[in-house]
Structure formats: structure tokens, C-alpha cells
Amino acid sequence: MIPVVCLAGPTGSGKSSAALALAEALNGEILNADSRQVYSDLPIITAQPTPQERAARPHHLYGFLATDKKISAGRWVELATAKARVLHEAGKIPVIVGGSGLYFQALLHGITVIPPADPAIGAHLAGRLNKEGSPALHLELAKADPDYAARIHPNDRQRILRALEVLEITGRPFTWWHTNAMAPPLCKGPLFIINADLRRLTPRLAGRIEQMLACGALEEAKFAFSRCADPEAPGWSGIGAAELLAYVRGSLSFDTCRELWLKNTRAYAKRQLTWFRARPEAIMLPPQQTDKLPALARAYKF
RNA sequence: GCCGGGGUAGCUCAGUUGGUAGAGCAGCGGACUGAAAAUCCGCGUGUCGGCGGUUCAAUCCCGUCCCCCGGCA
């Protein structure tokens, strides 16, 4: 097992800068588990640590992807492990930073393996949803996966195409996979979660995206948009890159941008508060106590 | 000052031919195993502007007062 400190917690929280002291004191590196700060295009918009945080200490898996290119939780868990891999066998701690709740859980529990998926198959599905809507397809993932459906609400849609999807592609049932073919972790160690205060948080979010706007955040937008014009890219669905590339194609004006940019924000922010705290491993830690977090770290027993 | 229109949930508004009211958004709670910054689910008591009157019963009708928005002077 590769011994690894993990930090979440929602957005605006002050991952970034803990994760930084937390390196330091444990002279480890910081590794990158964010869905969207992978993106290279959108450093600013997606929040990722700045050119002087970078030059503190090292930091991984940051600004690697292209617009247009997917990232999903399996394809981050191996390039997780790997660069942890390295990492500890250079004597060095792994610490973990980011949002995305679902790759930590993947990467400290493990994930199914199940054999890549094929576009052609996924659109042929897309086409079906929209043409007959998501209940009649969920009434058909029932048929043969009757398990997963009842945990699925007809309506989601996403779930339901995934499903599907794997069926499709393997013959067996989802549920099957999940299993009988978990992939092991091979990473362990704490989980720590700021546990920030949704209140609080809000003006602090609200003035991140001030922040980000008076950083070039537009600009930003407008040259990723002439690298990548197709909006359904996998980078635009991020929150604030969805919205100012609506107002630079002009379907918002810039105070509804701003607003939405906000709102979907902390929408995020509650999400990932959910999540986090029915980790049942999970350490919370309030904001303020964030200079504990080294000493909780070496009283690990990993 | 006069003439219209309006005052109902945090916001925008609907509605009750009189039996104390409901949508969207916001907000709150939740789910989540390869798009997770994604995708989805659940939750609606509020002096129906104030005070009187009519009525078994008024948020609804009548009177009056207050406030907002137009228009006319």
C-alpha cells in the first residue's frame, strides 16, 4: 500500500494553501484530485494553485488536459497512483488535494474495472434517451439490472446511459461489476475534510469569482474558446467556464453570468458538503484548525 | 391633486364566481462507483399591505387609510 494524505473539502475552502503548509511541514508533494483543474486552458477559472504556489513545492496533475478531452475517475486513479508510486519511493509524501469527492473514494476503496467504453455505442444510447426519455430506458435497465435500477431514479439520465452502456458493451449487469470486479485500492491514509460553513463560505465565493474576473478569468474564456469552439467539450461543463462562454457566444449578459456563476458555486459547494460528510472515514476539520492537520497527519497509523 | 394598474412565500407572480392559498426561482435536506465543478431526488403557514364594515364565514365584496408603478395636470 502506498501511503498517501488525502484533503477535501468544498470549493473556496482553502484546500489549495493547507495543502501547501501540509507539504511542507511533511516534506511531501502535492498531487492534483480535481475533475476540473486538470484542464490547461482554464487555470483561473478552475481555481488551480497559482504560478507561486506551484513554485513552493511541487504540484501534479495540474493543467494537463485539453479542452476536448475527457478525464474520468478510473482514468485519474491510475495516473494518481502512479505519480504516488514515484512519489513514495522517493521518499516523499503524497498529499492529496481536491474536490472531487468520487476519486478519493475510488482511489482509497477502489473502483470496478470494466472494459472502456465505445462513443459509438454511448451516442447510439444518447439518441434512444432523447427520442423515448429516460423512463422507458430505465424500465429496460430494470428488465436486466433490477438492482441498480431500483437505486437509480428513472430520471437519471446519466446513470441510467452508463448503465446501459456497460451492459451493452460487457453483456453483464452493472451490479455484476460492482461485485465482482472491484479493483483494490492501492493507496491508504486519511481522509480530511474541511468542513467549512456554507454561510460563511458565500461571500468568500462570491468574492473568488471578483477575483478571477479581475485575474483575466474572461479572457481566459475567450482563448479557450478558440482553442475549443464546441461548448459540449468536456472542459466547458466546469461552473464558471459554463457560464462565461455563454455570455462570450452572447446567450447571457455579463450580470446574469456573474450571478449564475455564483449560484451554481455554491450549489457546488453544498453538493460536495453532502458528500463529504457521509464519508464515514472521513476527518472534519473547521476551517481555522487547518494548521492541526500536520500533526493529524503523522499520528496516522497507516 | 386626478385617472388607471398593483400590494399574496426571501424574489417574480398565479389563484380563490366568498369556505384561511400554489407555481417557478432562491433556500434547506438527500442520493451518488469510470462525464462527479457531472447527474438526479425530496421539502411550501405565508398577519394574502393596515383598520373597519357586510356575512355563519373575507385574502376575495364594500368603505377607508398607507405604500409602489405608470399617465394627466
Given for the second form:
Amino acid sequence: MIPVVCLAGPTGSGKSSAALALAEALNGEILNADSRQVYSDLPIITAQPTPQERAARPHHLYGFLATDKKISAGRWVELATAKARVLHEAGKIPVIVGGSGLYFQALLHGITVIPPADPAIGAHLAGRLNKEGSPALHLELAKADPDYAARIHPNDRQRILRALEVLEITGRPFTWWHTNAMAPPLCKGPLFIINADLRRLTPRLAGRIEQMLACGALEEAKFAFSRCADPEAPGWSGIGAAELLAYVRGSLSFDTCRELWLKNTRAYAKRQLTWFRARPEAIMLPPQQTDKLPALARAYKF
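Structure of the form predicted on its own (previous: the form predicted together with the RNA):
One chain, no partners, no other molecules: that is all that follows.
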């Protein structure tokens, strides 16, 4: 088993700075575990590490994917495990940080072995989604697989389509596959969670959106749209990207865009907290106690 240290938590809870301090203390390097921060054209909107943070400590698996490409939890685990092995062999501690709970689940507990996609069924479902909208298909998924539907956003096209496709191909819901068809994990380590209070986190999220806009998030969205004008591309499904794209395309006013961005970000943070707090292996820490992370990581029995 490859030893790793995992740090998760809701969006805007201070994971990046905490991970940087943790990596410096452990002689480690940072690996991304956020499904949105893989997109190369959206570094501001997805809150990827700043050039200063990257210069302080090596960061991996950030900003390597085009907006029109998708990434699965299985593919991410392959990439993260390969990088973690290289770092371990070099005497470095992989510090894996992000907010995608399914990534941590797959890394530490094993990846689900799911049947391959069926292009014909996928195309049929995509056509339905374009006509009926993501929320309608999310509602359909919720009736068939309420546990999985509760974990994903109603506008998460990629995961909704995949879950419905697997259901149609196999007759079994995604939750069944995640429970009964697992390949063993290759990594082991603690899962630390920054247990932020949502009420206190909300103004921080609002301030972060304003900071992103001040740093050029709108200009970034316009540039990304010039490179990928397909509004259904996977990279546009993330919170912030979706709202700004709607403004760029003229379907939202700027004020409504900002309001929805905050509303959806807060709702996402709430879902993240609910998911992470339910992990029995999670080691919960309030934001003001992240300075304890190095000592806790050193004390962990791998």
C-alpha cells in the first residue's frame, strides 16, 4: 500500500493553504483531488493554486484537461496512484487535497468496476437530457437510485448520464455497483476533514466569488468559451463556470449570475459537509485547528 495523507472539506474552507503547510511540514508534494480543478482554461473559476503556492511546493494533477474532456473517478485514481507511487519512491509524502468525496472514496476504499459505456444508449440519454433538461433526468435518477442522486448536483450532466446509462445497461443502480463490485485500493492513509460551519462559511464564499471576479474570472470564462463554445462540455458543468457561461451567452444578467453562483456554491458546500461528516474514518478538525495536521499525520499508523 502506498502511504498518503488526504485532506478534504467543503469549498472555500481553506484546504489549499492547510495542504501547503502540511506538505511543507512533511516534506511532501500536493496532488489534486477536485474534479473541477483539472481544467486548464478555468484556473481562477475553479480556485486552483496560485503561482505563489505552486512555487512554494510542487503541485500535481491541476489544470491538465481541456474543457471538452471528461474525467472519471476511476481515471483520476489511476493518475493519482501513479503519481503517489513516484513520490513515495522518491521519499516524498503525497498530500492529496480536494473536495470531491467520490475521489477519496475510490482512492482509499477501492474503485468500482463498472461495465463500459454503450455509445448508443449514451447518445439516446444525452438527447433526452438536451430536450428535457438535467433536473428532469436527475429526478428520474432519484427515483431509481436515491442514494447516488442525493450525492450529485441536479445539473451534473456527466454523472447523471453515466448513472442512468449503467442502470439501463445492467438493470442495477450505481449505488449497487459502488457497494458490490470493488477493486481493492492501492493507497492507505488518514482522511482529514476541515469541518467548517456552513453559517460562518457563507460570507467567506461570497467574498471569494468577488475576489475571483476581481482577479478576472469573467474574462477567463470568455476566453474559455472562445476555445470551447459547446455549453454541454464537461468543463462547463462546474459551479461558477456554469453561471458565468450563462451570462456570457446572454441568458442571465450579471447580478443574477453572481446570486446563483453564491447560492449554488453554498448548496454544494452543504452537500460536501453532509457527505464528509458521514465518513466513519474521517478525522474532523475545525478550520482554526489545521495547525495540528502535521502532528496528527505523523502519528498515523500506516
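Superpose the two forms; the largest set of C-alphas matching within 1.5 Å is the rigid core. Keep in mind it's a predicted model, so treat the numbers as computed, not measured. Numbering follows the first chain given and starts at 1.
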Core-superposed comparison between the two forms, Glu210 Cα displacement 2 Å or beyond: no
Does Arg227 move its CA by 2 angstroms or more between the two forms when the core is aligned? no
Using a rigid core alignment, state whether the CA of Gly91 is displaced by 2 Å or more between the two forms. no
